[in-house]
Amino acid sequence: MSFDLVLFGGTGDLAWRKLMPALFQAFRHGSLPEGGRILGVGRDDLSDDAYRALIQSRFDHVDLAKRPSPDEFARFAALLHFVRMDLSQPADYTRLAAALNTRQADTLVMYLATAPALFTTVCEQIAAVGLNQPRTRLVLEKPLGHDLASNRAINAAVCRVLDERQVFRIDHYLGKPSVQNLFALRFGNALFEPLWRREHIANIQITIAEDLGVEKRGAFYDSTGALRDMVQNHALQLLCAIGMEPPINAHADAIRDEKLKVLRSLKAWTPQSLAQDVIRGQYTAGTLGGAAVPGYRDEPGVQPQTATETFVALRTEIANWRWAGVPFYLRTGKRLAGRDARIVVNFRATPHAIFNAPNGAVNRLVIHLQPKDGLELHLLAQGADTRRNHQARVQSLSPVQLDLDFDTRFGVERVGAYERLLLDVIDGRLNLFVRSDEQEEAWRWVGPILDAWHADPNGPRPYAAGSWGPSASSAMIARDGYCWSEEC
């Protein structure tokens, strides 16, 4: 199957950090269909050879194991081409159409790795030059808009020129092997499903922590913030994977129908819950790994008096029969104490205690997403030292855990998130992509938070870089009698 992949923003940060390495890995693994072309689009005046040299130089910055040898890159580079375009100029789309129509590939993928403000323009112009064909697939990066109204406007523009099944709204977390294992854990095994409900689960915590700052993305991040960048998409998609009902099959719409039901069941915000259950923070100068790091307002591209949040923690509930009353805690932030993405499922204590157990010791399932990929099941067992006191009437239990490391079990060279998702786009598989109604529901839910912050003169709470965020985050979860997993 031949394909043309047009990468708008072909010289940008996302292209060289994520997309080109992913495409090369697919090429190296032999999973990229033969007969393909990759066309980078940008404003630079580059020849094909100059573009190939630029991409090759960028590979010096990726992980050593993912760098091509000179011979490998020479073969991969034969797929790479460059088209100079100003995305605001209709005449440039005519030249692009001419380049694509020279061979009429079976599949035409257009990947918009650009600012969301350009999405509507690009969609209108590709339709104007007749590139909105049945073979066309459009990939949209997040965040898709900055609120519900802008998201609807982009989706409306897209749907005027393409069918919904031709649109691939990408959330790279859904392509992670660990998230795929989350679906397998829930729906491929009979072990946990009987316990996966309010009667047995006390609370669920979702953490996406980064130790890095905004790096070179200061200007972008300052207009986005943690809520739009991480919660509205990644964190809510993980919540849906944990909270959804079993789909009737593994088809795309069956899965996405169930995720939509979760989003529609999220408890509505009230002025009281917005004040008590949503914490926003912004990192100040601190220390990470023994080195001093600057505060957010001192990062390049960030406005000196900005109120943009770099940390969000919140409490919510899924108001349905399975989950009513179970708190879900979501937390994400930059410049935190470590890089760690995990889901922690805390089970309820036994209804009647016949053993002595350490305070706070509960059964817990920890689903590691990054940097480790695996599962931990925390249990209680009788330790060897309990035999010494043979006259004790009540035996003592000690915490133990079962640890399954997927990298050790399956190898670290598994298909990466972007590699999997790009191959799915080429093949036309929608299972791991977000539907427009899902996205709109997520924006509708975060909207009241954005409105409340806009009206709040206090701004985000400061926290030192290298910590786990503002102390108010710990106080929020403590009101329910719980603690974040690293604090327990």
Ligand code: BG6
The other form holds:
Amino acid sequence: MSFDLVLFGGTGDLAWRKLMPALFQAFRHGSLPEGGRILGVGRDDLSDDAYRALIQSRFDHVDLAKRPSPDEFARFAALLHFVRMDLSQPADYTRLAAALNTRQADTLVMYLATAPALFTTVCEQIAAVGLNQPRTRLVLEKPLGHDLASNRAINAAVCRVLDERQVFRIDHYLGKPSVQNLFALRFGNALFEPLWRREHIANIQITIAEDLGVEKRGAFYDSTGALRDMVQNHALQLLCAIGMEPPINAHADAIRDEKLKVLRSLKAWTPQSLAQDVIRGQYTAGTLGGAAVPGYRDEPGVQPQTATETFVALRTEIANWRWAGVPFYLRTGKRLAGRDARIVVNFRATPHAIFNAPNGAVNRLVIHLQPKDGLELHLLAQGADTRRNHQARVQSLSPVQLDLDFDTRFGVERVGAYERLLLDVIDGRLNLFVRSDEQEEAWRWVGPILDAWHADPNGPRPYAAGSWGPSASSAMIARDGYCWSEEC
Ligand code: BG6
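Given the form predicted alone, corresponding form predicted together with ligand BG6:
And the full complex, kicking off with our chain again.
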């Protein structure tokens, strides 16, 4: 099955950092279908060879194990071509169509790794030159708009030229092996399902912490912020995976229908919950890994007085029979104490205590997403201190844990998120992509938060780089009598 993959933004940051390395890994693993072409699109005046040289220089910055030998790169480079385009110029799409029409590949993938402001124009223009064919698949990178209205406008423009089944909205978290393991844990095993409900679960915490700052994306990030960059998409997708009902099968729409129901069931915001249950922060200068790092406002590209949040913590509930009353805490931020994405499921305490147990110790399932990929099950057991225990009238229990490390078990060389997602696009598998109604629902839900912040002169709370965010985040969760997992 031959394919042509047109990469709009072919010299951009995403192509450079993620897509080219992923395509190379797929090539190396022999998973890219034979007879493919990858056409990078950009404004620069580059020959195919100059583009290949540019991409090759990228590999000087990847791990040694993922670096091609000169011979390997030469074979991969034969797939790469460059098309110079100004995306606002209709004539340039005619040239693109001519380049693509030199042959009829079975699948034509259009990957929009560009600023979202260009999405509508590109869709209209590819239709104008007749490239919206049944074989066409369109890949859209986030952010898809900056609020519900802009998201709808993009989706409407896309739907005018292509069928929903031809549209692949990327949320790269869904491509991570650890996130697929989350689906496997819930829907490939019967063990936890009877416990996966309000009767047995006290609260769930979803943390996506990054130690990195905004790197070279200061200007983009400053107009985006953590809520749009991480919560509206990645964190809510994780919430869906944790909270959804078992789908009737593993097909894309069965899974997406269930995720949509979770998003629709999220408790509506009130002025009170917006004030109490949503915390925004912004990092100030601090120390990470022993090195001093600047505050957000001193990062290149960031406005000096900016009110953009680099941290969000919030509390929500899924208002349905399974989850009513169970708090879901979501937290994400830049320049936090470490890179750590995990979901912590805290089970309820025993209904009646016949042993002594350390304060607050409960059964807990920790799903590590990154950097570690694995599961920990925290239990209580009679520890080593048996002599004293033996004499005591009430025995004491100590926390212990079962620890499953998927990297050790399956090897770290598993298919990466972008590699998996790119192969899925080429194969036409939609399971790990987001449907327009899911995305709109997520925007609808974050809308009141954005509005409330807009009207709030106080701005984000400061937190020192290298910490776990503003103290208000701990205070929010403490109000329910709980604490973030690293605190207890
Ligand atoms: C991206 C965000 O979607 O996800 C970035 O735009 C963030 O700001 C990144 O750093 C995190 O992805 P990962 O895979 O490194 O956790």
